[in-house]
Structures are given as structure tokens and as C-alpha cells.
There are 2 protein chains.
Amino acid sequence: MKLARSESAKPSKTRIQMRNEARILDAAEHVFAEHGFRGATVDRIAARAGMSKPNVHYYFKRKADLYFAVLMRILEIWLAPLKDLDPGGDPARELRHYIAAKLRFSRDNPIASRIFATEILQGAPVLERYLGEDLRRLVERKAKVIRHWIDTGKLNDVDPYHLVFLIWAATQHYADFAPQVTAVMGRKTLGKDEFERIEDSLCKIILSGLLPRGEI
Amino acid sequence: MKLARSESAKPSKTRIQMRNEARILDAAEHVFAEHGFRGATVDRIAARAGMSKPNVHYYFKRKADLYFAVLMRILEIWLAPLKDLDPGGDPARELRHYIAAKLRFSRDNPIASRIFATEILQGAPVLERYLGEDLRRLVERKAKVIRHWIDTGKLNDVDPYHLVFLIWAATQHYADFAPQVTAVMGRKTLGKDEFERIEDSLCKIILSGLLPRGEI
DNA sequence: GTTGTTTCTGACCAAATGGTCAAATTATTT
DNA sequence: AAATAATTTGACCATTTGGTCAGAAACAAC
């Protein structure tokens, strides 16, 4: 058995295909944010990854597989801030952080972030699984490390999980509902400066109804 | 010329046509929140409001014109919390209860959030005037009531338009993010039990980091 | 009943779209 | 250069779907 270029018996992807692929994905995103699943046609992302229809289907077998690609890629990032919550670290400063860096990901990653809510809107029919297992644990998890600050007088009391649920709801709201929030206010679009006064607000909001005596 | 069953020269609608119109519309609303405005097809909704597809495009002659008659039936009851802000009303009771009509929103009409927040995340194409010119002007003037509050001195001082978005946001959460929120919590739906649960943390997260002292 | 109007539907069409395939083109290896 | 493997696409097909239309059925007015 010959090993192509790599000492794995795995795939082992080509130059081209590593490239390819992601030009497909980050066309994708675009097409699948803007228009959702059905609305979204295999033609239109090849047309935006500079590539025919059937070149798109050489990489991804079914529109399908394509969007469980993009899906699973943006769960990455979305992901990542919870993990970071530091149970030894100071209750203020890691929600600020965590605030913070939700934030930091509406305001970069707006498409990943609307493509994450129009799958959750539509009943999570492909990420459902993942939410029940991975992301339950994680949450679950996050929980204690809340409730041990409550326990211990740092933090009021408030559940955990509607904690948790209310930091997602607000800060993706900026990347998801932007059209709403930048016509409410009158603005073309969401500059750094203005999510600097989102990220103000949301703390000072959030944090001193949080924190004990008002300590901020 | 004849003027049929009213003095009128309105359309005056027979009592199937309302009937109908009101089947179809609710249909629609259920089509529509589970597929998305292209995933939906006129097929279904005819299915689902009992009828043939040709009867449905005697009522509405696109599905375009459906959609919209299906968002602007939407707006109305979404918007109605808001105008009862009462500008002579304790901050702390006006806020409690907005907040509380918001949650009640999510709770009895699921389907109505979902369709209107996934219009938005499609980019608001059909909303946009409104959202530019009713909406933003009744944000505005719910704003200077806020902006009163604090610089009376009855409220802390934070954005008053990020205030609104945080309570939309948050609120919505519940009805659009409904699968997130059981598959996470490891229920299979959220009954009225949880929704007070709901309440009482948001209330009490928002509102003690809003009013000065604490007082709640 | 007869007549006119409204409501309703089966059959149909044209366009859009996911997906296939054989053949052409390009890259890689020998 | 020749041979082999990987990549790319034009042409095509089957299905879905929004929308039309002629006429049938139900209803209303007389």
C-alpha cells in the first residue's frame, strides 16, 4: 500500500484541496448568511468561490455536508470564550472578560454569528445533538464555577444558567438583530467605538447587578 | 353603482374572506417560522390552512404579499409593551413590567418571534422602512423617558437605547433560542413554571443594576 | 328555478435548483 | 515525454415550486 505524502493512512489533503476547501467554506458562510439553508444555492457559492457548480460538489458531496462544514467551523470560535471562564479568577474581572470577548465575536464574526441563530431558529435540526451533549456539559460546568461564587458571597444570587443565557442573548443581539439596532438608532453601521459603549453599557448593567454592594 | 353589503366603497370583506384570511395567515405564520420565507411553500400553507394551493393565491396573489401580511399582523402585538412605558410611572415597576409583557410575548407567541427575528437576521428586507421611521421614533421618545429617569436621579445612569436592546434581546432569547436553551437545561420544553423563574433573574439581575442602592 | 357572483380546484407551465457524468484540462510522478 | 492521478466543467436530468387559467362548485339575489 502506498502512502501518498504522509506517513497517515488518513486523507492527507492536497495543496489545492486545503485551498479550495476553504475558499468553498468562506463562500459558503456568506451565501448561507445571507439567505439561509434553502434559500442558499450551490451555484451562487460556487459563483463566489470563483468556481463551477460541479467543482463545489467535487469538494463537498451534498449542500448538506457543506453546511455541517460551516457549521461545525463557526461552533469552534463561538465556543471558545465560555471555556476560558477561570474558576480561580475574580468573578468582576472573568464575566467582564467573557462580556467582552462575546462581543469581540459579534462585532468580527457578524455572518458566522447570524448563521449560528438561523439554525437555532429553525429548531437546531443538525446542531441539536452537539447542544444536548458538548455544549450541555460545558455549560453545566461553567454553572458550578457561578454558583461557587454565589456560595462564596462574591457574586448575588441569581441562577447560573440565566446568567449564562443572558450574556449570549445580549451580546449576540448586536451581531444577529444589527439591521434592527443600527436602524433604532439612526446609524449606516456598527463602528469599534460604538461597541465600545455596547460592551460599557452591557457591563456596567449586568456586572453592578451582580456584584455585591455595588463594587465596580 | 351597486354598492355591495356596506355603504362603503371599501372592499367590505364577506365572512368567508375573513375566515379564510385569518386560516390562511395562521398557517402561514407556523410555515413560515419552521422554513424560513424560501423554504416555505405555498403548497404547505395551502395544506396546513385545509385548501387547495390556486385558493390560496386567491386570497393572496404572491407569496411575497403573504409574508408581509403575516409580518405587519406580527408587529402589532410585538410593539404594544413598549408604547405602555409610562413616563409618570415608578422606573422600577414600568421596567418590571416591560420586561414581564416582553417574556409573556415569548412565551405565548414563539412563532411570531421566530418569524420576526429571522426577517431581521435575513437583513430586514421588508422591515427596513419600519424599522427606520415607526419603530426608531417610538424607541426615540421611550428613550427620553428613560433619559428622565436618570437624570432625575431615579435610575443609573446607562444608555438608555442599549437598556431597550438588552431587554429585547434577553426576552426574545426564550422564544428564538428556544432549542439552545432546553437542549442545554436538559429539558424538554420551558412551561410557565420556568418563565417565572425567568423573570424573576432578569428582573432581578437588570433592575438591581439599575436603580441607585440597590433598592429593589 | 334562473341568473350572476364569489369561491374553489385540477391540470398545467416555466423557471430554478440539487445533483450527475463523461470528457477535458491540469498537476504529479516516473 | 509518457503515464497516472487529481481537478474542473459543460451539458444534462429529475424534482420542486411559484404562479396561471379555464372551468367547476357553492352561494346569493331575483
The other form holds:
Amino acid sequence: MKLARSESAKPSKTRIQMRNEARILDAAEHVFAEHGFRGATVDRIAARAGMSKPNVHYYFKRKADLYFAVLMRILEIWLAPLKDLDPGGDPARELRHYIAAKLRFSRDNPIASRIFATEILQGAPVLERYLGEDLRRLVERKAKVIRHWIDTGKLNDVDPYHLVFLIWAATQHYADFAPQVTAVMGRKTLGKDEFERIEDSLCKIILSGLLPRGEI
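What would you give as the form predicted on its own, now that the form predicted in complex with another copy of the chain is on the page?
Coming up is the bare chain, nothing alongside it.
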């Protein structure tokens, strides 16, 4: 399933249109998470959104378009904190904020994280081009920021790419493998207080290896 990465410019959407699109995407996110792309149907998505099937098709012509839109919305939220990494900021503060933001995404959007993980585990059939172009360029830019911090002695010498991958893996684990985490910890769910402890632990673990003399 291949999709065009972008479309020609469209007229600005009304508030009602934006609200309806968000409503449809919220419903689609749950349906794709529950049934996967193959098992999801527009009928199920329409029912969950409380809308008619023709109304859903007014906004999204095909199920594939809906799936792509769901993935792109996830990526927009997920990548925003990485885009915000400030080259002129203090590395410890910037990385701590980034780790915290990624954890909040895992806490607040576990279903979205699992949809993205499933897409990747399936070989990224829809996102292959995006990952190799847009995401690659973004990570290249931020790797240069991290490399500058290293070259100026603000961080220990590590591979910037693998640092980014480590942060992704550590923070997304609490969404993608939540049943494993809660089972091992003997909890039904992970609350806000627990996520604060997770944030503190991850920041100490990661930053202690990055900051000269382990200063956090």
C-alpha cells in the first residue's frame, strides 16, 4: 500500500471540518489499534465516530487515506519535541525536556504509539518513504546539534544517532510494552506519580553517561 506523500494545496478548513476530521481520526485510531489495518473497516470507524459512512468518505476517500492520516498525526505529535530541541540551550535541560515529553506521549497516547510500532514491525509499508526522507533529515539536523554539544565539551563523546534511538526505545517502552511493565511491577496501571519516577530514573541513567563527570 503506497500513498502520495503530499497533495496539492487545499482551501482552508472550517472549524466544523477540522472538528469532524479530528473526531474521525480519533475513532480510526482506536479501530486500527483494535483490528489492525486489514481488520479495520470504514463502517466500524464511522460507527465509533457516531457518523454516517458517506460522511466519513467525504473527508477521507479510502481506508488507506484514513490510516495514513492517523500515522501522520501521530508523527506530528511524537516528533514535535525533537524539532524543539534548541541548539543554543543547555544540553542537560534540553535532553531532560525531550525525555519528559516523550514519556508524556507514551503516557497520554499509548494507543497511538502501538499503531506506529505495528507499522514499523510490519516493515513500514506506508511510512517507508517518510522515514527515509523527512524523518532522516530531521534526525540528521538534531544529530548535528548533539555533535556540536559534544565537540564543545558539554557532553561526553557518544554517537548522536544511537542516543536518539536509546531515548526513543526507553520512553516508548512504557506504551508499547505496558502490559509487561505493569505485570512485572505488580500494578494494574501506571499513574502520574509512577511516570514522574520513571522520568527521574531515565534522566539520571541517560544523563549520567552523557554529562562530563556525571553531573546531572
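Positions refer to the first chain, counted from 1. Given the structure is predicted, the values throughout are model-derived calculations rather than measurements.
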| query | finding |
| --- | --- |
| Which entry of Leu127, Leu103, Ala28, Ile74 falls at the hinge, with the rigid parts compared between the two forms | Ile74 |
